[in-house]
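Here we start with a single chain on its own, the form predicted on its own, put down as structure tokens.
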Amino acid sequence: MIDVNLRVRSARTGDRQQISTLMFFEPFVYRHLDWCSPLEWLGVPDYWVIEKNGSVQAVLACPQEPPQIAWIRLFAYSGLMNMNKAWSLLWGHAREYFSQFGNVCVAAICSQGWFRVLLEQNGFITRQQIILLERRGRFPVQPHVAPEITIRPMMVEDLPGVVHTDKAAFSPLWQHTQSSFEMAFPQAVLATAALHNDRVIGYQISTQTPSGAHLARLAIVPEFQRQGIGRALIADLVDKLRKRAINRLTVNTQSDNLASLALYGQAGFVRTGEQYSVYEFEVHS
């Protein structure tokens, strides 16, 4: 029976305490790991609820950025609703919306069981696992970079340089924009760049955890790799993280990254058993 009083539409600003709620009561909660909550991206399209009466019952977010690339950023329902029937009321919405702007890629990282379980049924496909390493032991000797390369601490300046290197250094899927890294940069304990004449041609950013830290991005441009600044800049980062006590280091990489896995392997990272599905979801107009 269709319950005619459920429609789904998109989300407002006005909806931020009762999605809150939803976030933070409801048990099965998918939220995608970001430098903001999935409460500051309401506003965009790419963002819908389900209303009952004026009672928000069910959210999907999952905006594109970049253009073509929507990370699902959240997906919760209220236990007065059946998952399936929330996700089929939003997923075929969200669906429809993106069939409009021709092939966009909607995926999702997933260490949950019954949200795997759900994007499998309809119709995700993993192609990839994100691997969690951590750095153990003593770092070899500093490597030797060209002398006209400088390792600087990142400065708002850099942005723009930093958004080039990411572009050029990672596929469309797992690029991030200029607005995620300024909201990323104030959050890092640790940012550095490595410039070649004043030219950003690699960078970094590390965000503190609670047992230490985490390497959340490193990026070198095409032409300057295999070139010793990927070890260079972890080497530097580790010495600076020392000097604050610092003593734990841990980062991702795809397990398709043979070149990010063999640099993380030089620079004394291992594999700490840890593993997360990629799910990858293409809509064609």
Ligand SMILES: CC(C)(COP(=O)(O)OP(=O)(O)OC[C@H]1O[C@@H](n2cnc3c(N)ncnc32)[C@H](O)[C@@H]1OP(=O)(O)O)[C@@H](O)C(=O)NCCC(=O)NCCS
The other form holds:
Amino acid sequence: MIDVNLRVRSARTGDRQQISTLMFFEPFVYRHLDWCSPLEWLGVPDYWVIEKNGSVQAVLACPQEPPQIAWIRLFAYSGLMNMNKAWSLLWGHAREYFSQFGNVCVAAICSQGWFRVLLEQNGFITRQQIILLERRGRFPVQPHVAPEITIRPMMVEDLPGVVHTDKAAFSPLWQHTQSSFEMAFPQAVLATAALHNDRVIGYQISTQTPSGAHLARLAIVPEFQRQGIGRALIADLVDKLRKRAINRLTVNTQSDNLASLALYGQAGFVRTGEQYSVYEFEVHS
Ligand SMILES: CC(C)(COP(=O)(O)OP(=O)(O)OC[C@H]1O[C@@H](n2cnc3c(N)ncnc32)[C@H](O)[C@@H]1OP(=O)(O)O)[C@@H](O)C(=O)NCCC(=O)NCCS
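Now show me the form predicted together with the ligand, since the one above was the form predicted on its own.
Now the complete complex, all chains and molecules, led by this one.
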């Protein structure tokens, strides 16, 4: 039966309180691991709610950043609603909206069983896994880089070079934008840049975790890859963490990223066994 009181509309900044109530009090909430709260995305057009008699019953946020890449940042629904109903109304709306942009890849990294089932039932496919590794080698990583390469703490002025590096190194699904880096940078426990003649050609950003540190981002521009710079950034990171008595270091990478798996293996990282599926759905116009 169609409930005529249910209305899908764009989320507004005034919905903040009701969305945060869904996020924090409902049992089934999917939240993307992110540099900011899903509430910070309010105001972007690719963010919708289901409203009933003035009350927000469900929410779906999948902002395009960069354009044509839309990670699902939030899906939550009230216990007063049926999950499939909430999803089909919001996802139907999202698909129609994205179809005006040509091809849009909607993606999610998912560990929760209920959300995996929902995505699979709706045609999302998984192409790769994100696997978690932990550095178990206690030996230092030996860096061997050319003398003209400098590694130093990242500065806010480096961010445009970091964004350029990221864009050159990662495929669009995994690229971060300037605004992502502006959020990530202040949250880093250690952020370092590799420079060649004052040009940023690589970087790493690590965050603090309850039990140590997590290497959240590492990239080298393609023309400088395979010259030991990734290894040197890790060596520098391990050394600085050791000086702060931080001994646990984790990293995530894609199961099919052979370069990073080889690098992390060489630097003493081993798989923990934890992994998450990456789901994708291509919306075509
Ligand atoms: C992964 C990445 C950071 C490696 O950086 P790099 O500076 O090229 O790596 P290094 O030159 O320090 O390599 C160190 C070791 O890693 C391994 N390795 C690095 N790239 C490799 C590749 N393409 N194929 C196989 N092994 C590779 C090798 O064992 C290498 O040692 P060797 O050259 O003595 O054989 C770089 O390829 C990159 O930026 N990739 C795109 C972004 C990315 O995937 N980031 C990691 C995501 S978590």
